[in-house]
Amino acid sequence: MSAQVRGNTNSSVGSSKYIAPMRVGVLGFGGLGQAAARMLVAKQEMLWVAAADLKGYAYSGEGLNLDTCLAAYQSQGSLGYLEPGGILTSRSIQELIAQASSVDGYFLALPNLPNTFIASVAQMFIKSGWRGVLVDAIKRTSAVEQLLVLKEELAEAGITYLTGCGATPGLLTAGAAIAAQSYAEVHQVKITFGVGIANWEAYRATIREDIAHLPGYSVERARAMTDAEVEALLDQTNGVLTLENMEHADDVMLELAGICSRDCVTVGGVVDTRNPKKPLSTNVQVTGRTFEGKISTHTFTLGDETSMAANVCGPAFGYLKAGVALQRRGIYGLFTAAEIMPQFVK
């Protein structure tokens, strides 16, 4: 992966010595952005000071106040009807970035409908001159593909970029790393995952995503329905999706981090959009040849009781984390979960 080094570089990426809490933005603020940001507000070593939806942002650079926020989108439908604070505007990303100069990094929990939406993001950032840390949780290999053609751009910018940071790709993929290691060999990586979630309008992109990836579907048609036919199909489907050979950037990951070759890689699972509990443990089973011969399987489990949130929106400040430590020592570029180890943000 590319990588531009500047600065000082005697610092340690392990240090969780700073001076302030790191300012950090959300970007998007459906289902995935609010349970982002109420992780955030728990944090000392993280301040949320900005946040942005399709029609307005809110930036405060005393922090930002959940309950606040959270009211003015629920009933209002955008943060920028926060008062004070918040702005109506339909280029909400480009002017929270111009006024945000001081925000230490985002997580983009944003849809990737369409497939370029997060590489265009990208773009804005380094149009801007604005410096420093972006995670995503982005899912597809093609969308990751197009963030690789960028990442001399984002060096050049100065930007540390850490994508796929979230449970799958991410945590799952940053297990499979490591569970690589007793191996000479590689064999297959098979991460299987099971969601539970209430009411699939608390997550209307994320379960559009997924829907993309049932047969005869595809981003754009999958964008393109209405609340009405994710309903009808969801009714169809006793409100489960059985999901199998995603297109997941869990694949293109292992590659680059020289794991294994992306063939080797499968992703599936189910979503239950009417039931909390998950109708399947989610995990990853890395089997490989040992030096002595023996082949062998590593199973890691995440517990049943961490939701999608939690397994997705940890990581990302993880990695946001041990991306803010790279970016101060001079390190820009773009990286991945298998390659850079996330840090536990207190």
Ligand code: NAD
Second form
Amino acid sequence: MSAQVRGNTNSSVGSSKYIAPMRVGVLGFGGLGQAAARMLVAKQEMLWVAAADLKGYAYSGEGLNLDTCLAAYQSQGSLGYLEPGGILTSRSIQELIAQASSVDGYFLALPNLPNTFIASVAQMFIKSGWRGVLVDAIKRTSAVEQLLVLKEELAEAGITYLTGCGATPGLLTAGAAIAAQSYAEVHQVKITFGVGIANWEAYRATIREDIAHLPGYSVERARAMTDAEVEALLDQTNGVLTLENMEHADDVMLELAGICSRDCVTVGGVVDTRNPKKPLSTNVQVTGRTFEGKISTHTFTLGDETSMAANVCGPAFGYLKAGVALQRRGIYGLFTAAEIMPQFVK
Ligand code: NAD
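Switch from the form predicted alone to the form predicted together with the named molecule and give that structure.
Below is the entire complex, every chain and molecule, led by the chain shown above.
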């Protein structure tokens, strides 16, 4: 995948010196955005300074306060109501980028509704002149392909963009890339996920985007559904969505990483929207042939106690840290979760 190297800004400092935390923003403050902010509270290496939702944004160079942000969002529906510092606006992302120039990187916890939305946000960053790291947890193959089209523009803008960095695509795709190393030839990558959430309203975009994969539905149809229509659909299935042969970017990411052709990758899963217990254990099975001619399968299974939020936001920040390291070395452009190793954020 193309990336450009410009100069070599060596930012490493001696271990005895204070290393300023990475200044991080979260775009989208729904289920994943809030979980991301919660996760950042415990991190020393990252400071949460910026956040935006549909109706407003908040920025503080000293760091945002989780409790007051959650209170503003949950009681009034937007971070724009935060006192002091919240701004109500229908152009929250553009205005935040313009105001918060010192942010090192953003996690895009935004709905990709329509399916072109995240690519349009990438273009906003390119146009703004901001330089830094962007990480998304985008899911569809066609959505990642739109970002691939932007790779040269991202590189020229000095942006290091890591795409597909959630759970699937993300953690499981990266697991498959590692598992593939035992084989001379990879025959199949089969991702099966189980998600349990207590109520669908905590993750509206995630559930709408999952509904879009059901037979007879599309992204546009799922986007246009009212909350009452989503509830009526979930009532018919007792809150459970069973998804097969999904259009998931794990396939294009593994193909681009040179591991296997996209046709060898399948993704499906079960989402229970009325029970936080996972309906099945999330896993990726990687089948291949070793150099000795043996056919075998590696299986990487996530712990059942780990939530969707833990398995999406953890990798997203791990990739953001890796992206900051690339950015500081002058490496810009577009990368996927299958070609970069995430770094552990302390
Ligand atoms: P959500 O519906 O709970 O929240 C969306 C947030 O985005 C809200 O705060 C909303 O105000 C904000 N928003 C919407 N439009 C906006 C705009 N134009 N400008 C600024 N903010 C805007 O969403 P969620 O369930 O947390 O899902 C977020 C994304 O994460 C979805 O695209 C979902 O598919 C993805 N996801 C990925 C994985 C993975 O493993 N890769 C897993 C789960 C979810």
